[in-house]
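Take a look at this single chain in structure tokens; it is the form predicted on its own.
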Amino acid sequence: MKGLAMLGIGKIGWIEKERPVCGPLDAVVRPIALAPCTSDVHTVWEGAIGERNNLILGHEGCGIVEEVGELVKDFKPGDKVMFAAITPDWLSLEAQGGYSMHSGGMLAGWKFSNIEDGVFSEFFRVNQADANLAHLPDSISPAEACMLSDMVPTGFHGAELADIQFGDTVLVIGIGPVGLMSVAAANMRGASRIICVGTRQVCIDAAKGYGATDFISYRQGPIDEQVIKITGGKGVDRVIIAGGGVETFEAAINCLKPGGKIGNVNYLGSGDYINIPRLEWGVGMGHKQINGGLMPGGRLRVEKLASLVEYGKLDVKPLITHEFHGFESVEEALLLMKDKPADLIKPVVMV
């Protein structure tokens, strides 16, 4: 089969590999829609998780089941399916402990394009199909299903990690597709004021639609100083970090109220350490919490988030700004995600 792979740090290309073998609990799926992610960019061009050679990229998409293992109960060849970017081993001790995304080791629930071949191929394997696949409802398009692989669950997890409560003032740093879903989730969880850090007009317009109330730009000065100013010196109750680098945490701590919480879902592609300012952290005693987490995967998660789309509570269509056609277009879409032109939020490839 053909697949778009990371050949090494800074290099991508098309390669030929054997079709994946379907284990007794697994499924082999043929993609019908695929979406590149900024995570693919971090992985390839920043080498964020180390060297990977001839590893097929991609972790967002949907498809049609081609083959199922003998122990799979709920899926059969021909079924249209969704999946999350994170496909844990649900029989692991880590899953039993409540951290399925780390089943088998830290971040090991993230298999596609990390420790196993990803979905930018003519066929891909989904481990433990009954637990990691979900049926694609007729009312959800394949393009929308791609957003349910990663953008929606990751963005929503940012709001969960920040523990947003009714009436909270929330700062969302970065309003790319994940940050936009964090805005939507913060709004759903009852945030009263949602301050966004972003500069691209297409993202600002989308954020307004999802419930954002205020906007600041990192180009106009330090983020924390601007937040303190527009909140009358009070700062914010919660911060969701969905963009930026390791330096972003310092600004987040500086404008966070005592007892506040930071939810980080940003894939930090470079830098060795995160600086936490001592005084602004209350000399270690300010009850300012930092929670960073890989989003939960699995069938139940996908089904619940899909129901928000299915019943009109969440519209993911504003995320999709560019549509490509044909499997070979995956490379062009990935390079577009790398270059991030001003009118881009998210590209989707209809296979």
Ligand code: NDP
Contents of the next structure:
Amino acid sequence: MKGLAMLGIGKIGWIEKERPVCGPLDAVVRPIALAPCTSDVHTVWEGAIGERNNLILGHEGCGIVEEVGELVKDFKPGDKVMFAAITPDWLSLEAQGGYSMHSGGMLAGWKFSNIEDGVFSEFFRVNQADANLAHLPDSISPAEACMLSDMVPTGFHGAELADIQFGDTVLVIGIGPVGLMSVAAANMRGASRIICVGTRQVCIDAAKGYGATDFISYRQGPIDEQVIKITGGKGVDRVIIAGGGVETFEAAINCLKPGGKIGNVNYLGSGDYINIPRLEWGVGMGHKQINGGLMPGGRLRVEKLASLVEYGKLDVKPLITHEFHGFESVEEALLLMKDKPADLIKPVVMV
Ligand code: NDP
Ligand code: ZN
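Instead of the form predicted on its own shown above, give the structure for the form predicted in complex with the named molecule, please.
What follows is the entire complex, opening with the chain shown before.
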């Protein structure tokens, strides 16, 4: 079979591989829609998780079941399915401890395009199909299902990590597709004021639709100073970080109220350390929490988040700005993700 792979840091290309072997609990799926991710860009062009050779990329999509293992109960060949980018080992101790995304080691619940071949392939294997696949309802389009793979669960996890409460003033740093879903989630969780950091007009327009109230640009001075100014010196209750680099943490701490919480879902592509300003962190006693996490995957979560789309509580269509057709155009879509033209939020590929 054919797949678009990371050949090494900074290099992608099409390769031929054996079709994946379906274990007794697994399914082999062929894609019907795919989407590239900013994480693929960090992985390939920044080498953020180290060298990977001939590893098929991609972790967002939906598909049709081709084959199932003998112990799979709820799926059969021909079923239309969706899945989360993170496909944990649900039998692991980490999953029993509540951190399925780290099953088998830190970040190891992230298998596609990290430790196993990803989905930019004619066929891909989903481990523990009953726990990691979900049936794709007719009311959800394949393009929408792609957004449910990663953008929705990750953006929403930002709001979970920041522990948004009714009436909170929330700062969302980065309003690409992930940050936009954090805005939507913060809004659903009852945030009052949602201050967004980003410059692309298409993202600003989408953020307004998801409940953003204020916008600042990281290009027009330090984020923290701008936030302190527009909040009349008060700062914010919560911060979600979904863009920028290691320097955003300093700004987040500086404009966070004591007792505030930071939820980070940003994949930090470069830099060795995150600086925490001592004084603004209350000389160690400010109760300013930092929570950073890989999003949880799994069937239950995908089904629950999909039900928000099914029942009209969440519209993911504004995220999809570019549509490609044909499996091979996944390469073009990935390069578009790398170049981030001003009118891009998220591309999808209809296979
Ligand atoms: P985008 O690149 O589309 O968006 C990034 C956002 O950050 C944009 O709004 C951009 O503004 C803004 N930004 C850029 N530079 C700065 C800066 N210096 N300070 C503040 N804001 C800045 O990314 P995505 O939304 O696709 O992804 C966001 C992050 O989430 C990525 O790092 C991605 O890898 C990660 N991710 C994490 C996952 C997880 O499980 N934790 C899963 C999936 C993705 P502008 O409008 O100017 O472009
Ligand atoms: Zn992704």
